[in-house]
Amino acid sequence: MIQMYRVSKKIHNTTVLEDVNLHVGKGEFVLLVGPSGAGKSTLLRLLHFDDRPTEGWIRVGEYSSSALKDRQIPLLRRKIGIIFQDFKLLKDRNIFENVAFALRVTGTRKSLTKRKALQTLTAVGLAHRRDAMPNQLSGGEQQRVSIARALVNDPFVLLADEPLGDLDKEASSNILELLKEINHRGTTVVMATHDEDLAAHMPYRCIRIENGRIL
């Protein structure tokens, strides 16, 4: 499902990952586990293909990085979601046009845009509250309008950096629910967490990574 072999990545000279070996199979739920900076964000981004290694090689599905064109990029985006920690709304479109804009990207027709945003939407319990304003809702609901932004075009791999970052207890407890019952629904997570405490009380692989590398 996902590859990476010997990757290291630079930014301004500066080496953010290094000589990094992952493995992840279909339907795993992994925890990238370590403090700030020290390269998991700029892993995921990777994963998404934001970026390029700088040495190595990387594969999603059937997709590597060695022989990836530009033009590919936009339809494998398609079929990997991700959620941040800042959530990233469109911040002047309700909670319905901020889901239902993954679809229309993609050229979804109409119909079918609206059937799957108002599914996705119902699925992480906010049907209700679609013709809200992102700064009408708490914390825990636009990440909840996060993770269905990122569902709503069935991705077979979901990344999640600090999903739980910016959220009270209540709220963690509650994303963190949903990432486990869409892992059981068949889709791949992987997650990444400053949070020791909640990593060692997970009962998923744990990978650390400090200063780059994965010990």
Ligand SMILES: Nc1ncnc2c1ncn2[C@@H]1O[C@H](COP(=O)(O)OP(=O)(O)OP(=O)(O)O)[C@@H](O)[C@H]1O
Contents of the next structure:
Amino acid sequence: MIQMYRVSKKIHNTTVLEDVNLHVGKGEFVLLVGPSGAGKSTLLRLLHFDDRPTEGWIRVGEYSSSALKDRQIPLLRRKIGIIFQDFKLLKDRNIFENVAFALRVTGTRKSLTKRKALQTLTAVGLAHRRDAMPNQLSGGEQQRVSIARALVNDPFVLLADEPLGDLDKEASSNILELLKEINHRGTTVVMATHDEDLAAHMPYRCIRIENGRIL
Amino acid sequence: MGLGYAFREAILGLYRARGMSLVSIGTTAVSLLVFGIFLLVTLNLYGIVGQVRRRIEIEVYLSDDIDDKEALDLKRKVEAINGVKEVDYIDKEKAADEFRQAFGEGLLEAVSQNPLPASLRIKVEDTFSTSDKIKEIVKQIEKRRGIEEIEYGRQWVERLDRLTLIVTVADLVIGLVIGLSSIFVVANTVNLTILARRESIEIMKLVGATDNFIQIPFLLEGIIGGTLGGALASAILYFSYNWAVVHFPRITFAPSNLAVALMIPLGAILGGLGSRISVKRVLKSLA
Ligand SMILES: Nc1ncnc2c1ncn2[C@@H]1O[C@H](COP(=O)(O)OP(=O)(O)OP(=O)(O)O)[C@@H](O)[C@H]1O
Ligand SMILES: [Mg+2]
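Switch over from the form predicted alone to the form predicted together with the named molecule, please.
Next comes the full complex, this chain leading.
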């Protein structure tokens, strides 16, 4: 499903990732654990093809870094959901529009866009807030919107970069449950966190990363 | 992506960032207003120069020893010269009449015989009203028989030539400065509105939007905003020009509608191009 082979990444001549080998199977829930600055975000960015590896190759689903052309990257991103600590919602549109946007970029018909966006919002429990603007929602709610946006195109993998970082305890466990449920339904999940405690309490495989190397 | 969607997004984009949109439209309007004023001034300047030039005449005085028939013959020959628009034959009697009109009765009557010579009064084509071209026409007339003197206010025409040159050069320089600053100001304002939404563009890419999907609504937004700014400039120009025409009836104003309407497509082009360049730059920096 996801494979990294001898991947290195240099940014401005500093090595951020070095000789990373990684395999994540279909339907797995994997935690990427490491201290701040370890390279977790960089690794996820590579999986999302926001950036290209300096060395080595990466395969995500059917897409391989050696064969993927730049103009195919948008197509790939529609099949890889991603969420962040800071949600990255479009602040000038309401919740419904934020989720619908991910469908519009794929050229989905209007009627289907409306139905799917509402379905997905319902799944994260926010259909009733569809007309609210992002800043009218709590952090936990905003994160649920961003999850809805990530899921609306039925991705085969969901990348989560520190998704609980800005949330209180209750919202955190809420989101975590949601991620587990998503995984339970068959979506592969890769979640980056610096929270050792959290990692220790979850029944999932942990991949530890430090100074750009996998331990 | 459907054009309908892009259009809707463009309008919504203008609305969502309405503060910025208004600033951008206003800036475009002001820039184009300045440019439009320049254009109208230019138009009128050339209108005045043209009017002055149309008054240029060559007066060919004929000697007393040629008769009407010969004079009319000469007139036909002069009419055939390239650049001659119109020739009037002023016979001795008509010359006397004109003199009386200008200076009153009596003076002429003091002399026994009409001393005023007959003449051909030549009007030249607009494109032949520079001193070089006039000299050429004069040269072709000079060699004919029965001509006493040719007069066309040489110094005056030469001065007009120099003035026209200075006006043209100054106008071009000023036009270039105003035009370039308009482009610069509009492009910069549009750039600011795009940069303010850099984060949005980044997020759009994140969820798998292609560059075109992102660009086209922004492009349309720029075109619509620019068109609105241009239309605003046009409206202000139109009403103030017409106001001036009504309130300064002694001045002949040049026709202005085309120049005024030009501000609308200019706005559209400036807005569209500015937005396109800015979005391209943002997309490139995100790649
Ligand atoms: N654009 C960049 N330019 C320069 N250095 C960068 C850039 N992006 C990341 N780095 C460096 O790469 C290293 C890894 O960064 P990364 O964001 O991947 O860490 P992280 O594990 O996600 O940390 P955190 O838990 O704080 O999010 C850091 O030392 C960081 O300074
Ligand atoms: Mg990080």
